[in-house]
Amino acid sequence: MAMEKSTFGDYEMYTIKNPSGAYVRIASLGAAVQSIVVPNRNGVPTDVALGYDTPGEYLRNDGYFGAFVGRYANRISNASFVLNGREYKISANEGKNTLHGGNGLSKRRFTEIAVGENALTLGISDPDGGDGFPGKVDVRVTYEFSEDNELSISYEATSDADTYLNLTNHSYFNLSGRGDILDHELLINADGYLPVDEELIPTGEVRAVSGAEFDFRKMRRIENGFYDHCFVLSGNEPCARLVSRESGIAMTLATDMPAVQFYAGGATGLRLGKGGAVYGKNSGLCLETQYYPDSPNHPEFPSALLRAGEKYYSKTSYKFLIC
């Protein structure tokens, strides 16, 4: 295994390469996964993650391509919640609602904490009141890439006051390395999903997937690109499996989080990506492991509450193989 550090404009880029030549690249800007390059069925290196060539593109563009997302992944309704009897007004950045923490952490510099042979840890602190959230929060994220092409992402955090915290990675995957993802096949081990209103805020219901277009308990083509929904995981592993028959690349997903947001990229606007690639609607999909969206306003949902002095920890792994 080898770790290389290079410049990325005013930031740093880290490349973790395994003996087979597969590698991942992670930027200190937003702790973003910029590339995941693995072999297809013919042994051709294929970049299966969408991203940009320059820091400026990450800073200018929306979409959170490859980014570390926090303080709160997904949406919080009316940009507010009540905690310990006090109402907190947080940054609204999607109409009246908060998406991915408001200004969040995805376009900030993460500082180098530790570099290993096949693992990289990046850290960041957010002050008390950051985006309106209570508590000074210290966060570390560790990326580890194995000899058998598994990318593991571990999240650790502490806060000096009670707060809500929900961290994830927002990589867009296209296992063909080109085109759209509508012909990919997907399995999600979820018996339920969260219906949403017109602003993509959960209604509070957990609806069974059985008999619906949301049933991915058996592998099937995605076909419809409108998905932007939270799936309630059943606890079976892997929690998800994604396959491109074109490239022969498969990806399995494992996590200790209770849910995964499946976003099919239906709202992705036209833009230029790495190497002059053109990205647009359904060019990539996201499988964001997380607590339920808007859980601070739904006491019936699993709680994302982090108590002062307690430790937040979660881990998600993406393994790439030939199907």
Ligand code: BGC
The other form holds:
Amino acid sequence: MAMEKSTFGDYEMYTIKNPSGAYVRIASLGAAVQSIVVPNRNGVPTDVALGYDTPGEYLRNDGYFGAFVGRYANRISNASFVLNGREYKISANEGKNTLHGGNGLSKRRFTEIAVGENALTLGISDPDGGDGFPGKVDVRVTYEFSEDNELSISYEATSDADTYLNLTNHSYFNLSGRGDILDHELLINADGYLPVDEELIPTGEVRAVSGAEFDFRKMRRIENGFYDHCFVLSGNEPCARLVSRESGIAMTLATDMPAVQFYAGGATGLRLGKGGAVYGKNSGLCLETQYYPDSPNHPEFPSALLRAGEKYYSKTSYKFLIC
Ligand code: BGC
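For the form predicted together with this ligand instead of the form predicted alone, what are the coordinates?
Entire complex below, previous chain first.
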């Protein structure tokens, strides 16, 4: 395994390469996964993650490409919640609601905590009141890449006051390395999903997927690019599996989080990406492992509460194989 550190404008770029030549690239800007390059069925290196070549594009990026997302991934309705009897007003950045933490951490500079042969730990602190959230939060995120092409992302955090925390990664995957993802096949081990209103806020219902277009319990083609929904994981392994028949690349997802947001990239506007690639609607899809959206306002949902002094820990792994 080899770790290489280079500059990325005013930021750093870390490349973790395994002996087969597969590699991942992580930027200190937004702790973003910039590239995931794995062999296709013919051994040709294929970049299966959408991203940009320059920090400026990441800073202008409206799509959270590859980014670390916090303090609260997904939406919080009315940019507010009540915790310990007090109402907190947080930054609204999608109409009256909060998406991905408001200003969030996705465009912030992360600092290097530890660099090893096959792992990188980055850290960030957000002050008490950051985006309106209670508690000074200290976060560490570790990216590890294995000899058999598995990228693991683990999240650790502490807060000095009770707060809500919901951390994820917002990589857009395209296992063909080109075109769109509508021909990809997907399995999600979820018996239920969260219906949403017109502002994409969950209604509170957990609806059974059976017999509906939301049933991905058996592998099937995506076809329809409108998906932007949270699926409640059943606990069966793997939590999800994605396949491109074109490239022969498969990705298997494992997580300890209770849900995954399947976003088919339907809102990605036309833009230039890495190496002159043109991205648009459905060029890549996200599988964002997380607590349920708006859970601070839904006591019936699993709680994303992080108590003062307690340790937040979560891990998600993405394994790339030939199918
Ligand atoms: C959300 C989408 C949003 C996208 C980019 C996803 O996590 O579910 O609604 O368009 O992030 O911001």
